[in-house]
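Shown next as structure tokens: one chain only, the form predicted alone.
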Amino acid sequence: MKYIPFFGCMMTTKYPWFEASVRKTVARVGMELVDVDGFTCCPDPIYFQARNKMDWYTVAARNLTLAEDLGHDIITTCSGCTATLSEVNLALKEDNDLKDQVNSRLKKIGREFKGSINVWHAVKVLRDDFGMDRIEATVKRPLEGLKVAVHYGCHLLKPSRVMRVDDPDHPTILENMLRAIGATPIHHEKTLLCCGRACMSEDIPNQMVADILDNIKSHQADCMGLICPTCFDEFDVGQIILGRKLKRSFDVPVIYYFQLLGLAQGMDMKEVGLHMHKVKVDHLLDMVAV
């Protein structure tokens, strides 16, 4: 089964072992990613969509027509990506006056949007076209005694009709991929809570940081798990910031979906990237032998 990788800006530019882990991963599924070059920012679903609507849904539909060319349906790997593309192809599919507008603007570029793909997020498409069976038999060093903490953000469940990916209020996928890989989920009070990112104010996502990650530690996670890079921002190098500022050390290492499976698969710490966090994750690879 072929898919076209959207993999975002962040991913790209500052975690592109994230990158890398996807493509190693998700190969050993039997995915086959199909790259587009072309692909621009999202763009952004908070700020630059709140600054201009129009704007935002003329950049997104670009984005798409580059793989509506090729005819494959798109899946991202950060959760704002698909909130946006996954929106924007929505709302072009049921607004025809929308898509027409969208379209005089396109024209200009010599491009159209048909509305002829889907968008998906990755964990989607390894659950539902691939399977929890089709992951776990490309494990070959379970995860075991490995307590990971849930983190599923707010762009990947909700708004639920345009996600299409799980319950929004009892989710279940992360937790199930967790244990496909053999690591035991920590589903705690504050799994569905945002990481802060979106907020204008400076004192309030800190506040959100602090309370999730204490939260963690008081279930005795090993680590927190999660599949935004943006999520992944706040909670790794964030968590540092954070620190030095309330004089306090959280030391709860955050680790992409992705990584865990590379993990899984029998993939050392550099190949994932995990040498590459501020939180340093080393006494964890000792549980999983790696």
The other form holds:
Amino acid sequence: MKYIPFFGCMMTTKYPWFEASVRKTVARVGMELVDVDGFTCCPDPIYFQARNKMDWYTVAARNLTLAEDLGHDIITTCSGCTATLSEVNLALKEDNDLKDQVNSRLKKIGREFKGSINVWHAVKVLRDDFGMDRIEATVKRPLEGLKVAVHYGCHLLKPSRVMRVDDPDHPTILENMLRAIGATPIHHEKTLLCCGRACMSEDIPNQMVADILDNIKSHQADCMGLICPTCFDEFDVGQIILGRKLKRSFDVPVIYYFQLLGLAQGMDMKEVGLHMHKVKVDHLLDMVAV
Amino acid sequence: MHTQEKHKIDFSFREKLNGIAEGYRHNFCYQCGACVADCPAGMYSDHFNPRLILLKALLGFEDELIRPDSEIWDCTNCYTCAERCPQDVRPVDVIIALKNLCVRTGNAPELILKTSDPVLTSGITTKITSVVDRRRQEMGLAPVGTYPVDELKKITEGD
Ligand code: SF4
Ligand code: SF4
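What I would like now is the form predicted in complex with its partner chain, since the data block earlier showed the form predicted alone; can you produce it?
Following is the full complex, with the preceding chain placed first.
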């Protein structure tokens, strides 16, 4: 089956090894990616949406029309891109007035939003269109014994009316996807807490990040597993900056799900970019015998 | 709303908010407080409360809400409140409408325009430095393409 990947700004420019991990791993599961030229920022659901919501709808709709031209669904690999593209896609499908307003703007560049495709986070497509068996079948080296603290982030699940992935209060998708590659998912008290990235005050996200990391440590997890480059940024380099501020260290390695999938499929540390992380992960690799 | 100052109730603010995308949803709020308990910004601060933000909007306390240091800027955009609200207010969407109103009236924190400007001037939020394509190449990826900035200019208002 063919899908159009939307990697977004953060992954394209700052964390290209995540993009590489997605491309290599989903290919093995049997997902065919068709690249599209001309995508811009999704645009981001925090600052750009706060600036001007009509502009936000319109820029997102322009991206959606590029995928509509090819007739395949979009897969997203960042929770922020998921938030924007899924929400705008549904809003325009549901609200004809809004669609007309956006289309009168898109007309200036010869485009029209039709509402003919869907947008899903890549993990949802893996679960629903391929299934755990297909993921398991690609595993050459199960990550046995690796305890991964699950961090959902907000927009894989919420708003649930839009995302339609899982119960937002009792999700299981990431736990099951970790089990499929042999790892042990660790659900902790703050598994569903957001990373706080969007807050203007520093104090709120600092407390959230510290609380999440402390909970992970108290459950003796080996690392944190997540599905969003922005959450990654907040917890990887973010935990070092926060540690300096609080004069303490957390030492919780943070790993993107598709990197774990790559390891399980037999790729080495460099192939999935694990050597680029700020919080070192080397000791974990001994565990999974790389 | 633990201030001692007296505020004038101003229902005309509702009209202003109704004029912004999704802003009309504030009218559905019946102040039940279901949005409060699981709000992370509320849990981790002593000043943030989505129900009170809705109340201030309903009563028209514009001077408290429409300013660069208003509590609305501490919302994490997590959408938990939208899950909880029985009235489909989607408090976060009302907060976003309030933010749009701040930007429109020159009352937004500088960071908002500074972070979103690059989308309109370069097509993306992050910076493309010389390191980017080198790293992409190391990972076996194609270089970053060009972004159709001229198209974005034509379809947006910009502020
Ligand atoms: S849950 Fe909805 S109706 Fe209840 S106070 Fe919050 S916004 Fe208002
Ligand atoms: S989105 Fe809603 S629940 Fe989340 S921080 Fe903002 S007001 Fe609170």
